[in-house]
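Quick heads-up: it's one chain on its own, the form predicted alone, in C-alpha cells.
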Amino acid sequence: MNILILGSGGREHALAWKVKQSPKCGQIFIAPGNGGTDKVGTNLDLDAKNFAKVESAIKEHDIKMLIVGPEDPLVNGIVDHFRAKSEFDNLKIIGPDAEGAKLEGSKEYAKEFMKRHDIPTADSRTVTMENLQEITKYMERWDPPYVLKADGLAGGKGVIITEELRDARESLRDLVEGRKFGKASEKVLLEQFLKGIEVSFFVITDGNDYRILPEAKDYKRIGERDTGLNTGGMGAVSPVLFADRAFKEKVNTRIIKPTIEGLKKEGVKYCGFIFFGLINVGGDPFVIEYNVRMGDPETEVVLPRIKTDFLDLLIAAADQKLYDTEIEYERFTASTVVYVSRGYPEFYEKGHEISVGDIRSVLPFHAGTKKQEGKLVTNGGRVIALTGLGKNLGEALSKSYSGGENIDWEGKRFRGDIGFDLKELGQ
C-alpha cells in the first residue's frame, strides 16, 4: 500500500517513521516533508493547502491511504475534495471532513459543541468587535488569572494567559482590534482559568468505535518553570502517570465517549484522531480543547508507546472496522526535548547548517530541516525533537537531554526542565 502523508513537522516525520514499519506498507510520500523524512519516504515538493497538486500526486504515485497531518487543509475541507469525486471512492484518507474539523477550527463552535453534549470545560464568553467593550469591563467580575483565546487557527500560539487585568484587557483589544492572528482573531474566548495539571489524550475513531492512544504531557511555554511565550511545543512524555487507571476512566465515561456519540447524533461523519487538551482539576478532567490530528510534539513519544501495527490500525479506522482491533501499549516511558531556533517563537533565524554527531541513543525527528546545497540546514522555529526511551522518565529524559549535545547549530535553544514537574510529583 502506498501512503501520502501531507505535512513537513515531527508529527509528520513521527507518522512515516512509524507507518513505515508495519509489513503492509509500500511506498511512503512525504509532502512536503523536511531534511529528515527522506530517510523514510520520498519527500514530494507540493504545498498541502493546493489540492489539486495533492490530487495530481495521488494519481502519479498510486497512491491508496492519505494521512493529513496538519489541521489547516481539514479545516479547509480537503477530505470534502476528496470524498466529492467518484474517482477517488478507494481512497483511504485519515482525517475528518470540514464539519467534523470545526472542533478545532473554531473554539466557539467546540464550546458550544461541548455544552450540547454536558462534557466538561471551563465556563467562557466569545469576544468580538460588536461586544469587546461590554466584555472588557465585565472582566472586572473574573478572578485572574485571565484566558484569552483565538477563535480560529493560530499555529498553536492564539493563547494568552495573564494575571493582570490592565494586560488582558490590552491582549484582548490587540486581538479583536489589531487583529493579532488576522481572521484567527475576529473573535476570541474569555476563558475562566482551570487550576491544575494538563494532560493530552488521542483516539483514532472511525466515528463509530474509537481506540484510545497512549496519552502524554506537553510544555507549550519557551522559558523553564513554564514561563514566557506560548509555542508550539518545546517538549513531551509519556506516560503520564497522576493519569491513573480512575482518571482515564472518568476521561473515557465523561469527554471521550460523549463526543463520539455527539459527533454521531450531529451526524458528522468522523474518520482521523481526536486529541483532547485535559486539564486534571482534583482528580476530575475537563477539555481545555480540542484538536482534529495528533499533537506535536506529542506525536513523538505517543507513537513509539504503540506496540500494536499502527497501520493496521489505520486501515481499520478508514474501513469502519476499529471494533474488530485491539490495541497494546510498550511499557517504556517516552520524553522527547525539542530544541528550536534563536528567538522562536517571534522572529526566528534560518539558515544555519546543523553539525550531527552520534544520536544513536535517541529517535531524531525532523521539524524545521531541510537540505540546501548537500548541507542540513535550520528551516523553522522548531527543528529537531530528540526522543529517548527508557524503563523510567529519568532515563529517557537523560537520553533526549544527552542527544541534544551532540547536534548543533549557531543559536540552538531548548528548554533543560522537560519533566520537571512530574518528577516533582514522583513520576
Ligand code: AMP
Given for the second form:
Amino acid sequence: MNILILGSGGREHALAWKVKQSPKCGQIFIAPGNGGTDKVGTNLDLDAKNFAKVESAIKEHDIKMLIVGPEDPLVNGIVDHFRAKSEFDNLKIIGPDAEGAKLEGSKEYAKEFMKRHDIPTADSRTVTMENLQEITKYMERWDPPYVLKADGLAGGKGVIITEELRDARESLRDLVEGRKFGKASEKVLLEQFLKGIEVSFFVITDGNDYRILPEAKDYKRIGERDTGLNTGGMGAVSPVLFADRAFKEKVNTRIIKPTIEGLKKEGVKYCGFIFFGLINVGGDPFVIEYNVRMGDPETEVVLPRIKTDFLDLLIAAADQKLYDTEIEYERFTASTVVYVSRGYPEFYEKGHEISVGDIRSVLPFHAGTKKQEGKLVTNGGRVIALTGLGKNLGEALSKSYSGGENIDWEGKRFRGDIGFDLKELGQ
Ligand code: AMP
Ligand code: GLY
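If the structure you just shared is the form predicted alone, then what does the corresponding form predicted together with the ligand look like?
Let's see the whole complex now, leading with the same chain.
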C-alpha cells in the first residue's frame, strides 16, 4: 500500500518511520517532508494547502492512504475535498473533515461541545466586539491568572496567561479590537485558570470505536523550569506515571468516551487522531484543548511505544473496523529532546550546516532540516528531535542528551531539563 503523509515536521518523520515498519507498507511519500524523511521515503515538493496538487500526487503515485499530519489542511477541508469526489471513494484518509476539525479550529466550538456533553473543562466566556467593554469591566470579578484564548488557529501562539488585570485587559483589546491574529482572534475565550500538571492523551478513532495510544507530557516553554515564551514543544516524555490506572479510567469515562459519543450523536463522522490536552487538577482530569491530529514532539515518544503494527491500526480506522483490533504498548520509557535554532521561537537563522556524529543511541526525527547541495542544513526553528528509549526516564533522557552532543550547528539550543517535574514526582 502506497502512503502519502502531509507535513514537514518531526511528527511526520516519526509517522513515516512507524508505518514503514509494517509489512503492508509499500512506498512512502512525504509532502513536503524534510532533510530526514527522504531516508524513509520520497519527499514531494508540494504544499498541502494546494489540494489540486495533492490530488495529482495521489493519482500519480497510486496512493492508497493519505495521512494528514498538521491541522491546517484539516481545518481547511482537505478531507471534504476528497470525500466529495467518487473517484477517491477507496482512498483511506486519516484525519477528520472540516466539521470534525472544528474541535481544534474553534476554541468556542470545542468549549460548547464539551458543555453539551458534560466533559470537564474550565469555565469560560466568549468575548467579541459586542461585549468587549462589558467583559473588560467584569474581569475585576474574575480571579487571576487570566487565561485568554484566540478562537481560531494562531500557530500555537493564541493563548495568553497573565497575573495582571491591566495586562489581561490590554491583551484582550489587542486580540479582539486590534485583531492581533486576524479573524482567529475576532472571538476570544476568557477562561478560568486550572491549577495542576498537564498530560496529553491520544486516540485513533473511526467514529465508533477508538484505541487509546500511550500518553505523553510535552514541554512547551522555551526556558528551563517552564519559563519564557511558548514554543511548538521543546521535548516530551512517555509514559507519564502520575497518570496511573485510576486517573486513566477517569480520562476514559469522563472525557474520551463522551467525546467520541458526542461526535457520533451530532452526526460528525470522525476518522483520525484526537489529542486531548488535559490538566490534572487534584486527581481529576480537565480538558484544556482538543487537537485533531497528533502532537509534535509528542508523536516522537508515543509512536515508539506502540508495539502493535501501526499501519494495521490506521487501516482498521479507515475501514471502520477498529472494534476488531487490540493495541499493545512497549513497556520502556521514551523521551525526546528538541534541538532548536538560536532565537527560536522568535526570529532565528536558517541555512547553517548540521554536522552529525554517532547518534546510533537515539531515534533522530528531523523537523527543520533540508538537504542543500548535498549538505544537511537547518531550515526551521525546531531542527531535530532525538528520542531515547530506556528502562526508565533517566536512562531514556541520558540517551536523548548524549545523542545531542554528537550533532551540532551554529547556534544550537535545547532545554536541559526535560522531564524535570516528573522526576520531582519520583518518576
Ligand atoms: P494551548 O495552546 O491551548 O495548548 O495552551 C497553551 C498552554 O496554556 C497550555 O499548554 C497550558 O499550559 C496553558 N493553559 C491553557 N488553558 C489553561 C487553563 N485553563 N488553565 C491553565 N493553563 C492553561
Ligand atoms: N506539542 C503541542 C502540539 O503539538 O500541539
